[in-house]
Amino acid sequence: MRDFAEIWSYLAEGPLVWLTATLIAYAIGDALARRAGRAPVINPVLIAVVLLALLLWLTGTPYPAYFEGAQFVHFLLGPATVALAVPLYVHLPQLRRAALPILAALGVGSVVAMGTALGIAAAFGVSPGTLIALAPKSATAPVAIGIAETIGGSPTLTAVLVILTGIIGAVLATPLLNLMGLRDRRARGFAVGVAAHGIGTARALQEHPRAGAFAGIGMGLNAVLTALLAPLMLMLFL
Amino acid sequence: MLHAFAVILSFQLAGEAAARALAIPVPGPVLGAAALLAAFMAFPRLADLLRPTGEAILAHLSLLFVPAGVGVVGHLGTLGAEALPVAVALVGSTVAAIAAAALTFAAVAKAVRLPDEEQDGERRDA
C-alpha cells in the first residue's frame, strides 16, 4: 500500500478535495442551522468558513490551492445572481406596487450605510486608503470592487469588507427587524438585500420567498446607486 | 435543467458582453438578471420553464459565498490596528442601514396606503 503522504499529495494537487471539504464543510453549517431552528447567529456560510479556514490551517494549504477547488463553487455566483429574475418575476405585482416605498428605502438605506460607516470609521482615525475600501461594502461584490479601484481603494481588503458587510447583515438582521417589530415581509427583505447584498438577500430567501425578491431587487438597485454615491460620499470625509 | 441552464449562462453572457461594451459600473449578471426578467415579461412560458433551475440554484445561495469568505479569512491581518474601528464600523453601519431602510419601506408603504399584502401573497407563494 502506497504511503498517505504521497497520496494526499496526489490528491491536494486536483481540484477533487477541496471541492468536497466546501460541500461538506457547508452541509455541516447547513444541518447545524437547521437543528438550531434556522437561529441567525447559526449561519450557514460563517460556519462553513471557519471550519474550512481551520482545515487549511492544519493542513498547510495555501488559499490558492484550497480556490483551485473551490471556484467552481464560486463561479455559480454569476449564474445565481441571472437566476434572481425568477423571484423577482413571480413577485412582480408587488414589485410595481411597491415602487415608491422602494425608492424612498434604497435611496435612505444607501446614504445610511455609507454615511454610518464612513463617519464611524473616520471618527476613530481610520486611515484615507480604507475609508475607500469601505465606502461601497454594502454594494454587491464586483460592484464594489470595481467603485473601489476607479476611486483609488484596495480591491483585495473591498472585498474583505464587503464580504463581512454580508455576514453581518445576515446574521443581525432577523434579532434586529424582530426586536423593532417590524413584520412586513417586503421591508424586511428590501432592507438586508440594500444593506448586505448576496449574503443578505439569501438570508431573506431562507426567511420567505417574498423577503427574498425584496432583497433581489434591493440588491440590484443598491448596486447602481453606490457606484453613482460612493465617491460623493467620500468627499465629505476625505 | 439542460435547457434552463443554457439560457441563464447566455443572460449572463450576454450581460457580461454588455457591461464591457457599454462601460457601465453595473456587473454583467445583475444586467443578464434584468435582461431575463424582460425576456419573462414578454415572453410568460420562459418563466415557467427557468422557475425550477432558477429556485434550485437559489435554494442554497449561501453556499455560493463559502470560497470567498474563506479567502477573506487571510487577509483579516491586513486591517492590523485599524481591526477594531473597522469591526465598529461594519456592524454599526450595517445594523444603522438596515434599520433606516426598513423603517422608510414600512412608513412609506404606509403613507400612499400600499397594505402589507400578507394574506393574498401567502397564498400565491404556497
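All figures in this text were calculated on a predicted structure; none of them were measured in a lab. Positions refer to the first chain, counted from 1. Take the two forms, find the largest set of C-alpha atoms that superpose within 1.5 Å, and that set is the rigid core. First, how it differs from the form predicted alone.
Comparing the forms between these two forms on their rigid core, the Cα displacement of residue 176 stays under 2 Å.
Residue 93 is among the residues whose C-alpha shifts by 2 Å or more between these two forms once the rigid core is aligned. Once you line up the core between these two forms, the Cα of residue 202 stays within less than 2 Å of where it was.
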Contents of the next structure:
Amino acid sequence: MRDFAEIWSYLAEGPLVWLTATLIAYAIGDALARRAGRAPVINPVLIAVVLLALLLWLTGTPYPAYFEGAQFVHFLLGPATVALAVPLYVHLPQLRRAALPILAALGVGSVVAMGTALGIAAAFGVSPGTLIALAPKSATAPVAIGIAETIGGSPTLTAVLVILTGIIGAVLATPLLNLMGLRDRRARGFAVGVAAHGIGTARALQEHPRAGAFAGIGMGLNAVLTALLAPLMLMLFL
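What does the same protein look like in the form predicted alone, given that the last one was the form predicted in complex with its partner chain?
If you are looking for partners or other molecules, they are not here, because only the chain is given.
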C-alpha cells in the first residue's frame, strides 16, 4: 500500500495524469449510459463527476493540482462555444420561418430561469455574492463564468452551479417533456438547450440529431441573452 501511495504521488505530479483520469471517468460514464439504453438518470457527466470526486478525495489531491491537467479539457469549452455557429447556419432557413416563436420561447425561458432561481434564493436569504454567481447558471460555462467575473461574482461557484443545472436538466428534461406530451424535436431540443446549456444539449443529441441541433441553437442564443439580462435581473434582487 505504501509503495502504491509513493507511485501515485510521483504520477500525480504530471498534469496529463488528471487529463487521462478525466477522459477515463467520462468513458466509464458513457459506457454505463449506453448499457442502460441512454436512460436520462444514467447521465455520463454525473457519473464522471462522482468518480473524479471520489478519486480526488481518496488520493487527497487538491483541486488546483487536478485542474493543471483538466485545463486542457477546459480550454476546449471556448472553441466548442464558438462552434455553435454551425447549427445556427445549417438551420438558418428554419430559424427565419419560426423567428417569432423562437424569440418568444428564448425570452420567456431565459427570464424564467434567472427569475425563479434568484427569487427562490433571495427568499431564503442567500448572500448577494451567491445571487450574483447564480444569475448566469443557465448559460454555457465559458459565457457564465465570464458574466460572473464581469459583475463581481465568484467564477468557481458559478461553474459549479452551471454543472448542477446542466446535469439536473439533462436528467429531468426527457421524462418531463414526455409527460407534457411535447413531441416536436425542434421544440424539445430548443427548450433543453435554453434551460440546461451544454450538458442538456449533449442529452438532446442522444435523443435525436434535430433535437440536438436546436438545443445548440437554444444554448447559443440564451448565452447572448443571459449576458444582456443578468445584470438587469440582479438589480431586482440586490
